[in-house]
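First comes one chain, alone, set out as structure tokens in the form predicted on its own.
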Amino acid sequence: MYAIGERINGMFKAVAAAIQEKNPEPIQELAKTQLAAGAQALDVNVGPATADPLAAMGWLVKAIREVTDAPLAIDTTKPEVMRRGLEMAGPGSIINSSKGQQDQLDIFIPMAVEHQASLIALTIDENGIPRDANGRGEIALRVVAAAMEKGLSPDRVMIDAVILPVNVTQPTPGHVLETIRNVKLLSDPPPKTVLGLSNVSQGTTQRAIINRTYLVMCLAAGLDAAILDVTESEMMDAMIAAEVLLNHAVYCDDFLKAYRS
């Protein structure tokens, strides 16, 4: 699986502080560290933490650049906070994210294409997010077919299919496990499918074995990615042992340290 390091976003007090000081060492740890637990690509959200969203994602994407070239996932609503980190993270990027809605795509697909981007698309338009898996797999449909009417490849485009908190809506992680198997049907080559992990265990009591269980599940039905905290390492160590119980790894009796490095 292709874990996401979810850690720098100014959501997080220490974030919004390093962006605000301009203090780059926080940020650069923080992806260190979160590449050193497993993550192949980090996250990058300015969040609330400045009145300047664009100069914010410059200066936090050169920061992180100053210590590793790994993929970015430019996360932001704004399409000029997108492209100023797109410009500044180089090819292999991801958007995140772009509404199947027709007016977002249009901005962010030729995006895509332009910077050599990969798209996360979110199971939700003008309607919100749909009730069940089959609402959700006709947005999904709509994004590939809007993409490769745009010349962006259906392997280049990451289906969300929008966890909610399951303490607020229970039958939802049922709903996206369903989506995730049904999106490999929609193209070929098929889109990759995408999660936020964190967002079905938010308000719960339980958070970690709730996190962990559920990432267990989405492998098992076929999810190619999640935007997660790598740095929870018994989470990690359950999608790595999953890994190998569904031939997506060579087993070795050093597994865990093996995919560590």
The other form holds:
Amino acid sequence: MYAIGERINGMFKAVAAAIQEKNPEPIQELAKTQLAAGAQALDVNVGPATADPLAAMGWLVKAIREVTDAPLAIDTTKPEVMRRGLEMAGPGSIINSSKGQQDQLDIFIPMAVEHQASLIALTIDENGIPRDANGRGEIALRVVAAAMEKGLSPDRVMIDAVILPVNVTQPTPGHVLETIRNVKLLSDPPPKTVLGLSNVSQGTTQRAIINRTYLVMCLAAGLDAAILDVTESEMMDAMIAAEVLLNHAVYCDDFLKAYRS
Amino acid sequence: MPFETPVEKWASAVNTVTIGATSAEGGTRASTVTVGGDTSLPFLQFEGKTPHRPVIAMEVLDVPPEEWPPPMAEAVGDVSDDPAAWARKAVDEFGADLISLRLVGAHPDQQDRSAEGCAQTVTSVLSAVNVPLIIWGCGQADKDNEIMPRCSEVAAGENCLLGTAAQDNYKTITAACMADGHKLLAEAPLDINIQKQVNILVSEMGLDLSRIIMYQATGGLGYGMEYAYSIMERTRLAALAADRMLSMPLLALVGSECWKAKEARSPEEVVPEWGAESERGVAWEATTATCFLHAGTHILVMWHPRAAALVRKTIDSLMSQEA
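Alongside the form predicted on its own that was just displayed, please also present the structure of the form predicted together with its partner chain.
Following is the full complex, with the preceding chain placed first.
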């Protein structure tokens, strides 16, 4: 599974403070810790409270680039902030994210092509989040068609079927699983699938076990990537075990160590 | 409709490993042998590269072999009691890319040769030939732990391939390899999971993954070869999918396995319907080696010079298509 570390996000106090004080060390530490814990890419989000998100994104990416060349998922809804992040991060980055409605796709798909980036597309459109898997699949199909039309290969599109907290809407985890399976049938090569995992447990009292269990269920359904807290080692252990059980990785007695090496 | 060749995109490649060291590199070999670096399944030139040709190591034993089939005795001739002369013949006449020296005489059930005696054999073979050396113990763990450090020491700087490290006995030989600048042969009993585990264990001792060659205790044609084939193929697929713990080149023991088979060694008078004894073993060995080439083997350890010659021709023809 392609693991995208979620911790460099201005919603976390330490990150917000570092941005405020222009202190790169906590950011760089978070980058290194997450990569050491198994992240293959790092999500970068300046958070809601930043006064100048454009400058903050530029500063964040520069700080991270001083310690790693790992792909970055530039996490913003604002096109100009996205563009700045992509320019600073370099080719191979991930756009996180576009909604599945045409006006947004018209902006972010050409941006992905121009910056040799992958594109995370949410199954949300002008009507909001669909009620079921069919609605999600329809938006995913529109995204893939638009990408192909504009020269972005479907395997550089990552469909995020938008998980909602289980204590808010209990049918949604099932709808998302179904969408993950269905999306693979949309094109050849098929698009990738991704999930902002932690949202499933938002507001619940047993977040870790819900995250871990749902991650394994999604992997079994064919999930390719997740934005998650890679420093939760029990969750990563569960993910690695799932990768072995799905025959994505060759078993050995030290399979946890082997996967992390 | 025109045919379009399906091409797989792979994430990674097999490691590239060099055995032997020239004087410029601190050894005394005239040339070195480099294997691996493949970026596709074996010999799929339309898909990737096979940058280094597979090589043939000829096996030499430290003591005269017991109960050798007549075609082997005839081929090796009167040098079978002199490992240095045997090695020289293997290079000069049989065209060996490397010598694979097996110290079977050290086995307690054989001649129980001493570490010093084995080390002398290693030294004499190193002086007799200028190709790289593979050095194997006798296969008895305790005895190998006694002889291999000394053999490693006298070959220090020659960048030999030392075998073998196994799941339940890897520390001594790995330490020797690291101390004396050799490559390591990591062994598994025809088991990809154990192979991966052995690689992890030796790498945790600090041996770089780029210094390992993998050896699955192989069966020959008719003796589980298809199982060995599928394991080698799966290993290659794992390497191409960027499993760092399974990305090392592969070695196969072909000669010793094939010449164990009754099909290779039964006398003609016992099974006349099986054809000439002089051809049967050679064909058995050449066929097995060719299959292992296609499974992704990089180093074939062979016995009979005519089988080796046939396989070399096959390698020539497979590699001639390389751009």
